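So this first bit is one chain, no partners, the form predicted on its own, shown in structure tokens.
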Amino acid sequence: MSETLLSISGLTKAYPGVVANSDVSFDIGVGEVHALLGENGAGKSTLVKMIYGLVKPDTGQMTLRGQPFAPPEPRAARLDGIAMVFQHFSLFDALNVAENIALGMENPPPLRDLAQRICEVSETYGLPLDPDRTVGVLSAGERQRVEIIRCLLQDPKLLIMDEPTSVLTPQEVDILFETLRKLSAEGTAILYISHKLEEIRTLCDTATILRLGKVVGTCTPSETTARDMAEMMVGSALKTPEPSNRPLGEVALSVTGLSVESPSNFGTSLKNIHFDLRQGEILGIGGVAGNGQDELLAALSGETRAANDAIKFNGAAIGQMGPTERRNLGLLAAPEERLGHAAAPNMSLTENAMLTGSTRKKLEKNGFLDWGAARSFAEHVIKQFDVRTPGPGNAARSLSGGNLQKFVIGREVLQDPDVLIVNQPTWGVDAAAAAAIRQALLDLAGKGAAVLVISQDLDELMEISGRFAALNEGRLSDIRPTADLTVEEIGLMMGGAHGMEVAHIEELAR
């Protein structure tokens, strides 16, 4: 056994309703990769500002290297060794990547001689990147390296990693693995929070599950199979989802030559996309985040409008038409942005049902909103979608994330539409909150409706959807039939490469 570097003892956290952490104690050796695992609302996150300094735990204590360890703020935490790569990155995209580490840094040295120190720690820890290049240019993996070093740059002795590699592609995700490998050897812990459990097999040593606060078990991955984890966190067995047999029906939604100008300077416009969904059907589209999704859903919802015959709908011409014809003809979509953009944050969960929901669910009467049933589509959404909340009169961000995506999924899937976009069903949700939001996926489209996912998980892509392209750079890929694709041939896609130039690629890893 390591020598203990973090021991915690007895945090409890509560919240007025909810209590978050109960009594949870476990230690985190040198060195060690531990992973910290639980369903969405489990309590993962407290207790990760708890040890990072943005959280005051109620009772309980923490000793680091022995000392009694109790950080008021991040700033005395970081001071103490503790970094934290958070979810959502936090950084400038007018900044290039000294300037961004610069401003999360106590005392940063003058820019050249900070340059200087992030090519020489990129080159030690295998994470090649630029000091000179403007950040809005760069990938989801090149800016999650910019956060990596950024941490990396103070010394620290525990890193702390939430979901690192829901934007990477599988040859990113080994390049980060060996990194990750690389620290442990040197010394520094690292805990590590994912809901890809077989990631978690891959590379961590130990695992501390939490559920409903609570610590329930822990475990050694590599010795643990993905569904006896998965089950451990949700207390109950795991069902696997199940697509239906229905034969595809008809063209439902065809896109033409769409090429679109991102609105965002820093975004990715979409170059002459072809493709057509039927009725029935999951068609998956892969790629790193910031290669073209947000601007295809918003093309598609209506929310950005393109040439009027670049989409069809049914035979119909709509890429002129707003989201709420859209939504009207059938159309629905749920963005990848859950709080702020497929919900309101300060608005109430009956209030989000019925920003989407008032036409096709008749929540309004002659001009009038009707609340009642607003609420009660609310309700049939919260309990349909097992969404953790007091009640539909709770606002949205005192969800946790997981637990708002099911309730945004939900809500669209609950309206029987069409057409189906959503970008990121499942990400940040739970290994058993996933496979329902699949097997919901699954069904609409065996009562006939035609879904597009959009995602960059790609055992979802393989698991749900029968056809299968990557976004690159706002181009779309050749679509392929799922089942003739490996992970590999799929990374690859999404990297750029497609057709013929794949195969030879794979022929020569052969």
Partner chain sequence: MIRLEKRPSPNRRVAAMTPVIAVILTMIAGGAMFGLLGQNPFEAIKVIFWDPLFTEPFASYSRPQLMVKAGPLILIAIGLSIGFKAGIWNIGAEGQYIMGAIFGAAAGLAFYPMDSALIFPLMVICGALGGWLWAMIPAFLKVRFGTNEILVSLMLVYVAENFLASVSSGVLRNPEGMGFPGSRNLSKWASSANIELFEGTGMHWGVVAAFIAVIGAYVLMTRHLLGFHVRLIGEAPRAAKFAGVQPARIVIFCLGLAGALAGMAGLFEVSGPSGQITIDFASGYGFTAIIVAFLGRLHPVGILLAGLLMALTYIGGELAQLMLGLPAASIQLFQGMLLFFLLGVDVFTNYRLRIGRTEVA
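Right, the form predicted on its own is done; let's see the coordinates for the form predicted in complex with its partner chain.
Shown next is a single chain and nothing more.
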């Protein structure tokens, strides 16, 4: 690396009760792709917010090209050439691409000129995007391109990207990486936040690893194994989940021609879904978020009703049954959203154990609740799944995401389901907890239960599932054995690179 662009030394930021960053120092060179690696809660977001002027550090200095740098607000940071693409997009659905970009600029040029510039930038960096399209109809990958182009129009010296690939298909990731490499070659430094180790190994020049707010290591990703980086991140050795080699049993859950109209305008309707789930099997369903994952879970858990024959449990039609009846039969589910869907945030863990356990764990009799039994069940879940909490009387809200996820998965697994449906079982969960949850799912399948894992984490699905299918706009692809799938094939099953066929670069150049 040549000269230093941004130098951070001794940055510390404390919030009441938690030190988000403690004495963090590192340098980013001009044109360097620098990875910031760490588990959830390691302090990555706070750090970049300080660089972007959203949060003021308690102590410590930053220098930009040798000059002291302390942006009081994001606008000042942007003027100094720092741009940021957030994990969650801030776009207006009803406006078109050019209008959205103009809204984020200090002095937007006339829309026609802006559209011209958008075309130029999108052509230069291989990011196909039509400035006249309404943002509401764009895929997640295209929306991200809007955000990136908005940043590139400011001609940034440092581009911060917060978990940019979590919403992309593998093909879209490739396009993004090409763009980032090109930017880097032109001298733009990139601060890349992620916990996906393989991506960092292919893309980044240097990695700074954070744990509990402190820098615990620096490495050259291309020369370090993913496992070593993960262990630096976690601070302990990782266990790789082990599948059992049990032969598959009978079909436990059979879905034929499942079509469900989405109740909300922005949801995705399920269209003619077919699959069989056998005892002892883990079937993985991948796909980019918003392609019907929530709707599929709701249809299987009983929250939304389907045609009675469309879902069969051990041969019996259950499409019209509600969640309680399905639980009685042995079909359990764990939704993606932990707070507010899988668990009631303000209620205690005991009450949340009652939430799904009341019938199957016999926590009620004639409608009267046995709180003692519910408490024991909650304690059992806490113990078996190593949930870190002072006790079952604590509110679900007070647990960290990973701990609550362990509780939610544990609550269902310990009810001995015959069929378990989980959506995003390890989303936002640290590596150690994720490994524990995956192992629990494998063990459950090993005991003969049928498990359906809906996830956007392809590595996870490849690791634990025997067969794979992808959801794309509410349709399920063919189901293929995981063992002989390539990343390219998976990407195509997920719908390829969204929007590539719509906006060709040549057309845009005119």
